[in-house]
Structures are given as structure tokens and as C-alpha cells.
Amino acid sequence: MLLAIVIAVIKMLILFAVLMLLVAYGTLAERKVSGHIQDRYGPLYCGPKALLQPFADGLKLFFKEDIVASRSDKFLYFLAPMIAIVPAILAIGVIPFGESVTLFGRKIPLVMTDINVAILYLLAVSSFSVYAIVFGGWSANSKYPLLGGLRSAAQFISYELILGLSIMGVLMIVGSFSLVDIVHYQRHMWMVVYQPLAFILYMIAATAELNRLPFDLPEAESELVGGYHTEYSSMKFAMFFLGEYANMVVTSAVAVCLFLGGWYSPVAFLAWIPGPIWFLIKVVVIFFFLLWVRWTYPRFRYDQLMGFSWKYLLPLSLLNIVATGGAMLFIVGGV
């Protein structure tokens, strides 16, 4: 009992190590990204290629200045950036990112904790995200950050509504809410080739809930500012900072372990390189999507923005799910 209480604790703590430096590093991926799309330079003086930009970042803003609102709403002004970074952690605890590994005769997989409601579970995380960001403009006391707040409920409920759907045809064909069994299934063949138009939604959709380009209406910077953040600096500002990257991790992690296979090789000569190998970089590549997406499109007005979501990807989520049930009956079925 005492020694699975250790592993959980090891791998609890190696997790959030992982996860806190590729948040860190993603900052400085998304600076150079940027810096090279608009043909400029990114980072350059903060040691050897800029390897120590996220430490000079973090350093910066720890020492800032820590301005309150002097009429913010004190308990959840303060509780908002908290709660932006937590869906994150949670959420880390049940992707898979290897098989096991055999240490000291006791095999331990490469999982935090593997529940046969995995999906369910992480759906029900990532809706604490939306919190955050309402409770941070609304709690300000100030009319820009509260509008970011709104949109983003709003929006929030668009596009979770369409990541839900477009998970819904993988979690049919697979018949398993466990992200360990849907990993498994595509030992194979990738979830992608059977459902091409469900990842793309998920994309699409999960880009919306980060609150990316060209989907950041709750920030806008040239309407409203800074958004729901406008009013916070210092470490709370770095909490939604912090918070935003996190989330990209997350949702690309998922990604992988729904669509691309999880720690799988994607070509069997290849199958030597170790699983979480794999699973790291299948999990920067669709990271460095994220980034590329962000500085290449234009953002949406407000009503593109929710018409898109009502008008176009619903029925498509919805057509999938008929698609994906109809072929099911074929070749179950005979017809």
C-alpha cells in the first residue's frame, strides 16, 4: 500500500514537472513561431538561442508590481486566476502517454490512473476553465473585462457543445469512455482515417475553447483591451498566462489519444523508438498547429463567430454521428 502511494506520488510529481516545462517552453515556441511567420526575429539575448527566455518571463513578472482594482470583487478577483490553471492538472491525471514499464520486478503504467470514465471526466475539467475567465471580468469591476467574460461564456457553450459531438463517433466505434482503451484500439490503424472530419471539428472546436486566434474574442486586444484579464498583473496575470499554454498542452495530449494513435508508432520500422517518445512529439506537432494557426488567420467578428459554431460545424458534428452509426450498421450489420 505505501509503495503505491510513493509511484502515484513520483509519477503525480514527474507529470507536473513535464507539463510546467513545456508550458514554459511554449512561450518561448510561440514568440519564435511568431517571429518567423512575420519574418522577424523572435527571442534572441536570454541565453544560448534564447533558452532562457521563460525563466527571465517568470522572473519579470514575479517581481512586477501587484495592482488590485480597488473595487474588484476581492475573494473571486483572486480566485480566478487560480482556477485557470487547475483544469490542466487535473486533466494530466488520466492521459496516457506510454504502456508500462517493468521497475524493480513491479510493472507500472505509464498512466496516473487509468478510469474507465476517462472522457466523462474530462469534459466535466475542462468546463472549470470557462469559470475563470467569467469570474476574472466579471469580478473586476470594470466594463472591458466584464464584456470578455460574457463572450466567453458564450462562446464557451457554442463550441463545448461541438467538441462533445465530435468525440462521439470515436467513442461509438471504440464502445469505451477509458482513453487507455481507445489508445489500444488503434494499435493498427489511427482513429483519424475513420474519422477525419471528427478531428478536424475537435480542432476546430478545441482552438475555440482556448481562446485562440481567431477565436480570442474574449481578450481582443484591439476592442476590448486586454479582455477578462485587463485588470490583473504581476502573478495573477501569469496565473491566466500560465493557464492558457496548459490547456494547449492538454488538448493536444487528448488529441493525440483520440485521433493520432497515442504512444503508437505511426510506421511499424520506427516501432524501436520508446512510446512516450512518440507521445511527446505527436503532442508538439499538434502544439505547433496551435501556434501556426494562431498567426495566420485574421479573428472572427462576434456573430461569424457563434454562426459558425450554430450554423455550420452542429449539423456537420451531428452528420458525423449518423455517418459514423450508418457505416457501423454495414459492417455489423451486413446491409
Given for the second form:
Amino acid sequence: MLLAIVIAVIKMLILFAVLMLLVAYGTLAERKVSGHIQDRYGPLYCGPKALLQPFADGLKLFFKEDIVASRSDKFLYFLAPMIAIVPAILAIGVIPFGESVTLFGRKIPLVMTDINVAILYLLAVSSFSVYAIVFGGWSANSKYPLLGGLRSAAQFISYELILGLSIMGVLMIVGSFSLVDIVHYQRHMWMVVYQPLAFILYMIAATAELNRLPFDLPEAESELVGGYHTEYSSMKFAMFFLGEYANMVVTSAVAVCLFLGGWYSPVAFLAWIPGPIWFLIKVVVIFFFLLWVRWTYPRFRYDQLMGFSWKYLLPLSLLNIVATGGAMLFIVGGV
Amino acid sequence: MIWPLIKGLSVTFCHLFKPHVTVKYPYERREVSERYRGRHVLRRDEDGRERCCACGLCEEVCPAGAIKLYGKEDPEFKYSDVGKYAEYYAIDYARCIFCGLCVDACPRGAIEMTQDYELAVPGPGRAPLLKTKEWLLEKRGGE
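Requested next: the structure of the form predicted together with its partner chain (the form predicted on its own having been shown above).
The next block holds the full complex; its first chain is the one shown before.
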């Protein structure tokens, strides 16, 4: 019993450390990629190849003046940055990152908890992050954050739907809500081959959930100053930032589990590379894709954003479910 | 509808590997034009005397009001060859807009602009940006 707790704690610490490391270097990668795409260098001088930049940023944010808007709703104002990071940390608990390993005669599954409703749990937890944005927008008692928060609420409701429906196709094929089962199903063939439309829909909806360009209306710098985090500074601002990047990492990890075969190697002759490494490589690739998209596309107009979700993505995702069901009925012969 | 999106992605991806336009400034410097309008210098003549005759045209023409000078008689022709020189000559670089009108106005070619553009001074305050003759005068030989 005690040993089980110790193992769980160790796994938790490793997962948390890896997540935070990915978040730290995610911010650096964002700046580097954006720089190179715009024919600049990005950060250069902080440590070799600017590798110490995230720590310098963190240190700077720690020592910045912490300004609290005087007419703000203090309770929600302090609560919002905390909520911003919690969903991502909760979500890594169900993400499997490797086949179970045997250490000292004990079989240790490389996942915090393999619960049978992992997908439902993920959807429930990830929709929590809208509270951070809406609370942040409301409590600061300022017009720009409020507009950002309102936009975010509408955007989340629209795209959460697409996110859920795009996963439905995968669930129908696998017949299980457990992420471990879903990854096991992709041992020989990635799910993206069976569900290409669902993968595209998932990536679009996930980008919208992450408030990233081209769907970054809640924080649209050029129109809303900073959107929901306009009135935040110092570590409170950093928490929003951490939350955003942690959510990016988690979303990438979920996309890898659902569509890109989790920890399995794509080709047989590279199977000697351990599963967790493969998993990390795939997460980094999806993460890079998110950065790449951000520095390529311009922002949607607000009515375009809503119209795109309800008029195009929703019918497409429903069509995908019907088509998947039909295919299973006629080709495979029943669920 | 999809094709332009992919084309856009390919454009940005290509730019990842293109050469950078950034000059790593303190470590590398861009070469400035021969006619660059940098900080001023007060020229001397062949004998090492100041060319400035304190006519005040530069002060008059300066659109930013950055130049201030006081003339003084020089009967022994010690400082200049016309018997008059600028006892006090100052350019306020907090005001100067580097337009070069003072250079155009000068009848004796006494004031010119150089290629030096690194004029920043450590703060606080702008007082160190007021440069007087010691700093502006052309340095010659052992000076």
C-alpha cells in the first residue's frame, strides 16, 4: 500500500516536472519559431543558444510589481489565475505515455490513473479553463477584459461542442472511453487513417479552445489590449501564461493519444526507441504545428468565428459520426 | 478553400530556413553611408585654429533650437583667422534632430557631421547630452 503511494507520487512528480519543462521551453520555442518565421533570430544571448531564457523570464516575472486593480472583485480576481493552470495539471493524470515497465519485479503502468472514463474526464476538466478567462475578465472591472471574457465564453461553448463530437468517431471505433485502450487499438494503424476528418476537426477545435491564433479573440492584442489578462501583472499574469502553454502541451498529448498512435513507433524498424520518447517526439511535433499555425494565419472576425463553428464545423462533425456509424454497420458489421 | 491555407503554411515554413535580416547590433555593426548625418564636429584650419567665426547662422537656422553660442573678439588671431571666435559653443543632443541645416548654413565649413551615431548616455537626466566645445572640437595631434 505504502509502496503504491510512493510510486504514484514519483510518477506524479516526473509528469509534473516534464510538463513544466515543456511549458518553459514551449515559451522559448514560441519566440524562436516566431522569430525565424519572420526572418529574425528570437532570443539569443541568455545562456548557450538562449537556453536559460525561460528561467530569466520567470525570475523577471517574480520580481515585477504585483498590481491589483482597486475596484476589482478581489476573490475572483485572485481565483482566476489559479484556475487557469489547474485544468492542465489535472488532465495529465489520465494521459498514458508508455507501455507498462517492470521494475524490481513490479509492473508499473506508465500512466497516473487508467480510468475507464478518461475522455469524459478530460472534456470535463478542460472546459474548466473557461472559468479562468471569464472570472479574469469579469473581476478586473475593466472594459477590455470583460469583452475578452464574454467572447471567450461564447467561443468555448461553440468549440467545446466540436471538440466533443470530433472525438466521438474515435470512441465509436474503439468502443472504450479509456485512453490506454484507445492507444492499444492503434498498435498497428494510427487512428488518423480511419478518422482524418475527425483529426482536422479536433485540431481546429483545440486551437480555438486554447485561444490561439487564428481563434485568439479573447485576448486579441490589437483590439482588446490584452483581453482577459489586461489587468493582471507579475506572477498572476505568469499563471495565465503557464496555463495557456500547459494546456497546449496537454492538448498535443491528447491528440497524440487519440489520433497518432500514442507511444507506438510509426515504423517497425524504429520500435527499439522507447515508448515515452516516441510519445514526447509526437507531442513536440503537434506543439510545433500549433506554433506554426499561429504565426501563419490572421485572426478571424468575430461573426466569422461563430459562423465557422456552427455552419461548417458542426455539420461536418455530425456527418463524420454518421459516416463512421454507417461504415461500421456495413463494412465491419455492427459496433 | 483548403489549398490557400496549405500554401500559407508552406510560405511560413520556408521562412524558417531563410537568412535573417537582424544585425546583432552591439556585436556586429552595419556600415553607414558616407553622407550619414551623425554627431557634429567643429573643424579646425591648417594651423589648428578654429574655423568657426561665431557668425551665429547655425544657431539661427537650427529648427530644433539645439545650438547655442557666444562669440568673443580675438585681436591676436590666436583662436581663429578672422579675429573672432566662439567662446562658448554647445549642441543639445536631447533636442538635435540631425537635419544638417547647420552644416548647410555654415559659410566657413566649420561644422560638419560625422558617421558616429552612438550618442546614448547613462541616465538619469538629460544634462550629459548637452555637449560643449571640448567634446565637439576636432581633435588634432597630441590633443
